[in-house]
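One chain comes next, on its own, written out as structure tokens in the form predicted alone.
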Amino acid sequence: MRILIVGGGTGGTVLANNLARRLAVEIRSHKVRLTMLTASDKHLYQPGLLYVAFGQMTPDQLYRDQAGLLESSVEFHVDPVVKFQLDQKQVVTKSGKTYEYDILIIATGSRIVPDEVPGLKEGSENFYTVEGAVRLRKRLMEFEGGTIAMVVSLPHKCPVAPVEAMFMLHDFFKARGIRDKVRLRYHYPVNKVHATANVAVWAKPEFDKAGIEYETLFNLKEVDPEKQIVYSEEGTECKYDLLIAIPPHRGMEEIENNKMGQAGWIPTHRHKLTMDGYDNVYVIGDATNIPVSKTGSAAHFEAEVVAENIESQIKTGSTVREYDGKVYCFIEGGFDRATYNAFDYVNLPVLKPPSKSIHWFKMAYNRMYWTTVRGLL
């Protein structure tokens, strides 16, 4: 039995380690072969990018060697897939090698595409890459007053990140003693301050208390970097001194090139996590089109379900679990307070008042992440 995992982010890594332990006997007896293909030998802790932007983490803290995070029984190759030949049960990599499989797991993630909005790349900063987070940190330290506007595109990784960033901006400038010189404006594309209703209900009064202005139904149209104005599809505009963008996202380019899903999002069964039309192809993490947050926690929970089902398929011939849409996300309420939202397909999140204890638990998790992806926690 050949199991091939494409992608070494949170979902792919959790899944590989989980399967390696569940199928240890089968791997040792050569009944199962477990292989991972990735585009990089490094593993990035993506939630840490927000903390880099505010000087609370450094880029080197966000990386580990991918090979060191995997069980030794996982065959690991840095050789990204460029062709998915699903009907032939094989993929072709950048090096020209062909890998055949019996079960395929696609965990390729997503990417930002700021070029889709005229002027956005030139006229804004973001914290969705290491380089972007470092550059934003410098801009924030140099900022002495004026209007900071945030614009949000949907969908994007970590849906609560824009809300967290606004609260952290408030505390950042408060700590610098110039909060009264900084106007914070938040622009969101739907008719509330967050797409998840209960998050919006919690965040709106918190914005009011912090003096954060907001405009909803602001769908990003274009940016004029010279005039420093951002325009919406609805006909409104905002003058800014510093523009922070949550850029448009797509699935990875290889998925689009292989015509496996509109905008790179692979059509996926919301409970089985199989690709539409292929019972032997699973999709987890950001690459799916299922209606859950594109977060590491969703990828983690999905990976656990898929691992258990693959083990059961091999040992009993049938699956045993369905994914229920479970997500668990921390929400920073500034530099020293946080809350969390936990929900699934049926149950909406119920947010507790932000507290220091939850914030410190989040800080601890930033360090425990490496243990988590190894499957030891």
Given for the second form:
Amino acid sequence: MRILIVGGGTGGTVLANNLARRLAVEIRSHKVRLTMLTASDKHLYQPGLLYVAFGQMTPDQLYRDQAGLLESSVEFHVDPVVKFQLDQKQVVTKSGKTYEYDILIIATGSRIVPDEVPGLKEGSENFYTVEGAVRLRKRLMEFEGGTIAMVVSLPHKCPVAPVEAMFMLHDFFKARGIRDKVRLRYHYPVNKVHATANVAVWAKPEFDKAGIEYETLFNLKEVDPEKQIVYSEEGTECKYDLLIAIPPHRGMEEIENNKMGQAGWIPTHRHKLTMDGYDNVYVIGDATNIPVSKTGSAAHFEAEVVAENIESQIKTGSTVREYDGKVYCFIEGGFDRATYNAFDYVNLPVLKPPSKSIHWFKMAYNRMYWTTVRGLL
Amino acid sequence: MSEVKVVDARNTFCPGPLMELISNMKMASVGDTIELLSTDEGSGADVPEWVNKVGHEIISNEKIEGVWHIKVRKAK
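Could you give the coordinates for the form predicted together with the partner chain, as opposed to the form predicted alone above?
Now the full complex is given, and it begins with the chain already shown.
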């Protein structure tokens, strides 16, 4: 039995380690072969980028060697897949090698595509790449006053990030003693300050209290970097001194090139996590088209379900669990308090009152991530 | 005549049905119709508000056995 994992982010790594433990005997006796193909020898802790932008973490803290995160029984190659030949049960990599499989797991994630919005790349900063977060950190430290506008493109990973960033901006400039010189303006695509009702109910009065201005039903159309104006599809505009954007996302280019899903999002069964039309191909994390948050948390819970099902398939001939839509997300409410959102397909999210203890747990989790992705926590 | 693409956002909370619709509208071509399925009580009003503000077109909006079926045509 050949199990091939394509992608070494949160989902792929949790899955590889989980499977390596569940199938340790089978791997040792060569009945199962577990292989991972990735595009990088480094693993990036993406939620840490927000903290880099605000000077609370440094880029080196966000990286580990991917090989060091994996159980030794996982065959690991830095050789990204360029062709998916699903009907032949094989993939072809950049180096030209062909890998055959019996079970394939696609965990290739997503990427930002700021070029989709005219002027966005030239006119805005973001915290969705290491380079972007470092640049934003410098811009924030140099900012002496004026309007900072936040705009949100769709779809994007980490749905609560724009709200968190606004609270952190408020606390950042309070700490610098120039909050009164900074106008914070938040723009959001739907008619509430957040698409998830309970987050909106909590965040709106908190925005009012912090003096954060907001405009809803603002769908990003284009940016004029020279005039420093951002325009909405709805016909409104905002003059800014610093524009922070949540850039639009797509699935990975290889997925689009192989025509496996529109905009790189792979059609996936929301409970089974199998790719439509292929019972032996699972998809986890951002790469799916299922309507749950694109977060490491969703990828992690999905990986656990897939690992359990692959083990069960091999040992009993049938699967045993379905993904229930479980997601758990911390939400920073500033520099010293946080809350969290936990929900699934059935249970509505219920927001706990923000507290210092949840904030400090999140800060600790930023380090503990390396144990969870190894499958130890 | 373009076929109707169904976006099944029943029992989803984050980012939620309207955000799923907006993301899918971005991928659609002018003239395409998307049918959103949602169990979010607010969708019956929130979706038309967004559609009208942006300038697309509501084809139909009805609740059948607890599920909103909202058809939207991309107009621009």
